[in-house]
Partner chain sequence: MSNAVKVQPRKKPLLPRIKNYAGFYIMALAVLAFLVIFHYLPMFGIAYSFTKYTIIKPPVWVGLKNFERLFGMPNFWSAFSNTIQLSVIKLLLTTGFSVILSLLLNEMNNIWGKKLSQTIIYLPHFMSWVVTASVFQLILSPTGQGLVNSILMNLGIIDKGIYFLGSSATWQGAYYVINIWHDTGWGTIIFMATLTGIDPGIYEAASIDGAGRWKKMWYITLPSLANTIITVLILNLAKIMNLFESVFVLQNDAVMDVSQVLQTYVYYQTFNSGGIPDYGYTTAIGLFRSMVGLFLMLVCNYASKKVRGRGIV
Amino acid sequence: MKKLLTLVLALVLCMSMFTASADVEKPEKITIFIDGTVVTEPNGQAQFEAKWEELTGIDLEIIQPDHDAYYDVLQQQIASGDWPDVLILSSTYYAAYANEGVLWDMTEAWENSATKNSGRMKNESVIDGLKINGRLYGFADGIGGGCVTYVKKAWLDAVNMEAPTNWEEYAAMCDAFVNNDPDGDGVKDTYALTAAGFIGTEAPYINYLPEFYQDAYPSFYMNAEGKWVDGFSEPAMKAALERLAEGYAKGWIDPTTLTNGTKDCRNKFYDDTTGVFTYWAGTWATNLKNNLISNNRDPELVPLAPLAGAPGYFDRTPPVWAITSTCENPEGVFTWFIDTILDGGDIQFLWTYGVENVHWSRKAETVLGVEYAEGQFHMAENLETPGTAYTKNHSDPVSTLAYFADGYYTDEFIDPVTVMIQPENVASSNLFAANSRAAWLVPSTDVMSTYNGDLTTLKNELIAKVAMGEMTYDEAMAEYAKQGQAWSDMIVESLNAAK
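Can you give just this one chain, in the form predicted on its own?
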């Protein structure tokens, strides 16, 4: 009876989708342009693509540049005029491309969608927060989330310290991690931390170095008076850059930080080059632990609350799935691609956990030393990183915006979240939730589209030069006044005029 009930419910879901799309032409092929947050070729992308095509009956073409070069390649793709049907975009590019007419307006499609009207949405305010001047150009399947700072407990113990609670304690810890041999190899060969650049490539920009930036913000934000301002010119930035310069000069910060990608940073953390790593809360807490174990390192990590006086971590505007304005059948692509990501059934499960017997399984077997009985859900060993297990596919099962349909899970096939979620996942998620603030979704204006690219490049250059001791803060601000202040003033004016 339970199996029959599940089959009937699945049939109802399929019929509701067909009914909703009866007047929408079904695409024969959909081309998507994605980053590394979607399953990569070494991790079973071919099997994922085949399963998605089996469930939808649509040919899926996947274009996936290297994750760290994604936005460089994306800009080249947009400039070429050869646009895919669907893109993944960070908040910065989402606002800019919406303003430039690159994205299709999906407002009405969302209002009439099966997902919105399913009664399964957990937090529709996330979607509402993506609207630009009241119109929706992108869809998110989960909350934005953000980063917390993890410190290796073994390193703290080695230097006889507790987790820091203020800047002075944090600086002392960094100094000890460089000078007091925390990895115990008898060689002075460690750094306290590294990051993928001194400033991030997308909003909220400072999320990988929060202890150094604290209340400083290098881009445009809305202040307490409700006015848009350029945080790069504000006094808090001076203290932030001086902290970065101190950390670099004293060897706390890995000297390759300027050119690191996120994968470089993870590898340095795993091989005991660094003891502090600011990275995503939630699932990544488990990923970090598992990778430390596979590298024969002590896996215990201490997530830090924001330092005293700091305003907290940033809950970013989530990345979005967007349809390009040149798509020949945007309604069909929305119905058969966007609206099925959270369909409450097999397609949502595919986006969340991947492909059976590739990314997860229910067969009797031993995975990484753990025995599983027949029918017991478990994630498979990572194809690209042997010695670790998968924790999810693209969608995070904890932070997803929609529940699965009633009856999708049965006593024989229970919700994997109930057996998968690990204590470190819960601890970092709760710490982040209690100590985070929403990032700003900055609207794009014609003036911003014209000048902000060059202005951001200038800011990044000046931040790096001050951090690396090649320029003082005052010299950097003099250069900013000379080259960029006029652009900044025009952008601020345009943002406040558009409110």
The other form holds:
Amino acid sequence: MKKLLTLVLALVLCMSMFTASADVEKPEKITIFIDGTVVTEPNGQAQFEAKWEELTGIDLEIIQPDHDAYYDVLQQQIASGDWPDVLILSSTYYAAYANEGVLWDMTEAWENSATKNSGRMKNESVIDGLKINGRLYGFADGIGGGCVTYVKKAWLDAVNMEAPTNWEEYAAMCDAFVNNDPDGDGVKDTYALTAAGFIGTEAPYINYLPEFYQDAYPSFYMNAEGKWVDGFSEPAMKAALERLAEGYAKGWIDPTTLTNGTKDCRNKFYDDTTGVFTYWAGTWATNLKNNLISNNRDPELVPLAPLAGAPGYFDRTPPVWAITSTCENPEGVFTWFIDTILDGGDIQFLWTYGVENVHWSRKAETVLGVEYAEGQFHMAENLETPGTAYTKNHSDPVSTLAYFADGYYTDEFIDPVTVMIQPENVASSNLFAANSRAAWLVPSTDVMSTYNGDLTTLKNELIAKVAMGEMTYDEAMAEYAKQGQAWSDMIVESLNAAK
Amino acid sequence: MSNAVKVQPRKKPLLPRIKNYAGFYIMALAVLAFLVIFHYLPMFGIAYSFTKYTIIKPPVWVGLKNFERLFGMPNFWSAFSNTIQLSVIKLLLTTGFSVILSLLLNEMNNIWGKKLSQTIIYLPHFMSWVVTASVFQLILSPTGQGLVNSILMNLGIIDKGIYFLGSSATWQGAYYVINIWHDTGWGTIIFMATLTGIDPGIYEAASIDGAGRWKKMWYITLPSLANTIITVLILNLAKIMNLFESVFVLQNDAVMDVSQVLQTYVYYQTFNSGGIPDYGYTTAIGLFRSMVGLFLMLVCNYASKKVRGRGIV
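Show the same protein again, this time as the form predicted in complex with its partner chain rather than the form predicted on its own.
Complete assembly follows, chain above in first position.
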């Protein structure tokens, strides 16, 4: 039955491709430049490539630099003039490369694509959010994801409180977590929360301290009137900085926040130094629970809905697949590569879970001590790091933008999400999906490249100094007016002029 | 009047001479290639400092605009002055402490004790700056778990932890202390080598003349070290514009006014701009840094000629 459906789906896919692309030439070879979010060589990239080529009939050349050096190598590749057909880009590079003319405009191709017109799209607004001045230069297969705030249920119980719903309740909870010995060790040695700095290093910047920033945004964003503005000098920022200063002065915020890395923050949460932690929704909810268990702590976490009056969590701009402007057959590459990633069938399954009997299996076997019956879907043991199992390939099964086609999953071949994903993952993902807003994709301009480095350094310094009580808000704004306002005005002007 | 005829030694023809030293020429070729590829060819990159260059499009000639912008940026001058200040004070402190430590080690009579002490004080140099920063962030933590604050609080000197690495008032002091810990031991090597070379006869003669330890140190050891101290200072002074790693791993948002140096300024210009950086501008900063370094080296060379009678280049 499954085979029959697969065949039908494959035929439908091929027909749709040929229909949609009657005059689109099928490429013989596609070169892609990818980071470590796609299966790596030690993890079975050759098998993945072979399977993709089998499904599409196109020769795929994969260039995959070391993940940590991806953008360095990419810049060198672009500078060399030898551009690949397709590349993966973070939001910053996406906007900058689009501005510099590196990327092919796929607006019309997307409008006519099989994916968009399939009726399977869960969240098309994510693609709309990738448009720069109304034009689309990249495609995302999932949402960007973001953070939600987790509170330890055991700590709430210990101080006899419910999950807070507004700032006053949140402040009272923080105060109790510092002063009422929530970990029960008889020593006043706890903080309500910590973070890796008072402001993040990449957009959306404020996602680790959402209760304090609320509706403030210290960088450039598009307001309700459709104009780019600098949020740093807006009134909401004053309230945010006052909340941060109050939290730091009263000891709610860990004193080492300024110098913490994210790993320090996680460890402090695991060892009961803190009880509130804003971190990634989804898979990380399960990771946090497992780590609390292994540290002999109560693992139950309450994901917080945004406080009353706060506009919600930020969904960051996802990484995108883009076609370069030097690609000889961009329409063909779009149709046969981009438009098949979420085809609702075997290719989407390949991007999501990998290759059968390499990354996942339905054989009767024992993997990492767990026995699986014949026909039961399970992920395989990681080839590169034995002792752990794969969780996905490139596309996230929960945050993907498109459902699989009706009939793809059957009673015999059930959707792996239904058996693989833990309840806390689903709970945090759902809470995030219901309470998040898309982060702004700020276009790059020459003026921004010129002044934003200095401006960001200044903003971050002033935020840290006000939060730590070394400066008042008024002093900080006076300094900002003196040093940064002119740069900010020029950047805002350039952004609005570029619309 | 002499009738002697000056006999010129007969020079071998070029080819046999090359053949004779073929091995050396082949070895020299590798060095020459290294110099050309890694030192001379990259010098053409200087031209980028007069362009606007975002890698994607060909560089556009902008003349001296990058330098105009550079000199007009308050953050640049702040970074420049921090570079000079941090480097010079760090150099003086680590050299001074290295000398003191070398003198103390030189006074140790127990060979095993001396070797053990040397090994222990060399060790921090082999610790990467990332690890060093992590260790000192723990030691200097403003909470009760930080060693320094815990001692100060228990002694009743302070009642609230000091954020040594998180405050502009204390960051530079903490930076110097960490650098002394990291580099002093390694700095003693060259001084210890000089001390080993002092003729023991001089000490014996001084002892016969009734000189004690202090007098021997003051009148024999220190004067013998003086030339080495000056050489070390001069050589290191020429490198003071290269400050990066030790600052980068210890700096944070709250202390940028006292910790931003030229190299970290370039880093933030490159990665904080929110767009593709203008490599022409960052190259201009690099060129300015090199020019200052060259100027310092020439000053050092002049100083060396004055002090030691010979230059360093």
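The structure presented is a predicted model; accordingly, all values stated were derived computationally and were not measured. Residue numbers count along the first chain shown, from 1.
- Rigid-part assignment between the two forms: Asn291 and Pro210 end up in one part.
- If you fit the larger rigid part between the two forms on its C-alpha atoms, the smaller part is left turned by 33 degrees.
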